[in-house]
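Only one chain comes next, encoded as structure tokens, the form predicted alone.
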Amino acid sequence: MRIKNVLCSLALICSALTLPSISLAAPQKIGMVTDVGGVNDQSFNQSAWEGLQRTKKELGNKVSYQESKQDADYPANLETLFDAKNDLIWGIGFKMADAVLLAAKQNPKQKYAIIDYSYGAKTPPNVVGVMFKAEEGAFLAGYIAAKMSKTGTLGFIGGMSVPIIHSFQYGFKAGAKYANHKINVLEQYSESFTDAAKGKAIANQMLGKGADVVFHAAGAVGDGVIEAVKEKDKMAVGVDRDQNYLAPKNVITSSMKRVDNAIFNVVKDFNEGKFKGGSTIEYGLKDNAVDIAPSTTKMVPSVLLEEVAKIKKLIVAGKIKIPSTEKAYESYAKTLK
């Protein structure tokens, strides 16, 4: 009997050091196809590139990328990264959005996932889409920018005339508008990505008609408007990223959109069997993945950040309303005063 209990003793001990089961799947691959900003645009590519290399360092994962030169080297990126074998193929950019589609409808087997598009209820069961609610950041940037104006004139040049760029541009003007219902701000598309010539040129027309605060939502066209803004020692807004760098006495804030964290967050999903393809997955405020950039904290008064703070709490609310299109933007200015 007593070696019976001995037995059924050393059997528990043993059971309770059981180590845990180690799963020795490999790492998912994961790859992406800029748009023709390239990865290094200073801007959403190269945002979603540092997510990427984020979920190699964090969580495991082999990332690659294929850079567009021009619209017509996306399906052949994109064939890229599906004959190498990726689990997950990322297109970044709206102006993917028939690739990507044409693609994930002859390889139904393979998984694809697009920054800055929704399908809406047509989105293929292989694919999932996440935009941005970016007016939320642009509202606090315009804000921002009709209390820094000295001129009572502020610019806006965007890319290309779509929606998900007008969100920015609308956003801007509601901020500025709440800010200030007499602001000025003049309006221009560039129609490209990636001349900072044209940018430069556009941004220096604003500033001779007094603008002395000039927002871009243009990728690296916003690389000659901040450097006009800088030769004319007057005042930018970034996008997407910090930009900051750029120019650190002329940049006073960034209306960012978190592109990294939205990769980070679906890759590390798409580990976990948590796909969710077939759907739209939208990141605002509340989620940390809009705002103005860190380095607004030493561009701008105290005061002023202690307003935009009480005005994130009032977006976060649903109390304030902001406008992403210009049907929804005429609606909001008729209720200024």
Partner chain sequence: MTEILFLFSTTLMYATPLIFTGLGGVLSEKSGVINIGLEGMMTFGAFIASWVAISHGNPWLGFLAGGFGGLFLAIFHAIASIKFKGNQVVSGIAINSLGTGLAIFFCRILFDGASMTPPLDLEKKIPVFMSQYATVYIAFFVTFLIWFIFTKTALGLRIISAGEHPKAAAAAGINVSLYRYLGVLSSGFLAGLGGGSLSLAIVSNFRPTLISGQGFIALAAMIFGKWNPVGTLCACLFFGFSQALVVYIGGFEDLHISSQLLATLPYILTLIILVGFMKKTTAPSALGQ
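Next block, the form predicted in complex with its partner chain, ref. the form predicted alone:
Single chain only below; no partners, no other molecules.
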């Protein structure tokens, strides 16, 4: 009897001891709002959702998403996730910047995070901005493009002249010049993220001027760019995700944004109570948040891949400073001789 009592109380004590740790590990609820692309956009929304699903599998978080059909849906979707008592709410994409900011001000106790946007010094204390050092991935892609080019001329097609696209542009140029400082890079903006015909026209013009590798950072305009390259059997460099499937014989590499890894990192920190509210986190090569596509091994000779791996190490170690703006690029170009 007594032994039984002792055992019982022991069990009680044990469970009491483990209780606090259980309550600490209670699954955090994480929700995300997609932008108009939807959760299966085969681009960053999908990647974001894959990241959240990984947190569910590996960290035990409870995850959910709300899809936006139009820009006007953002505030309502953020509100829905707020009402569902999520611990952290994600806005996916810079288009949601205003909606997330407004929601964060209305609900100061709710934690928010946004992909691809920085509020700079004005970041509210309950918001984290997540930015990507896209220039690091683009640098590697530019290096590969310059080494693969036979004509010594490359092309860059940007969607719009905004900072996010500049980081691709100047990272790519810097990488190309790093490989071959005589390389010529043609640059043109499509002023659209949807007009595939314009992308095709610009790419055709660049190919006509002797470019044989064309890199695009222009969303759906890139469909036209890759199509032009496919028709003329030249080379293209994809963006954001592994775009090799669009033209398996022509897309030699892609400058990828691993939104999934970035989200996973932030959620992991959040679970551990390390939420860096009021700031913007910049993820790069060393966090595996930007990279070149896995399919690069299909098209690029292994000798070149080894060089790329070495450069990657240099970048992670901070030995190469990669420009993300025109100004930074100009001073970078002066260091090359």
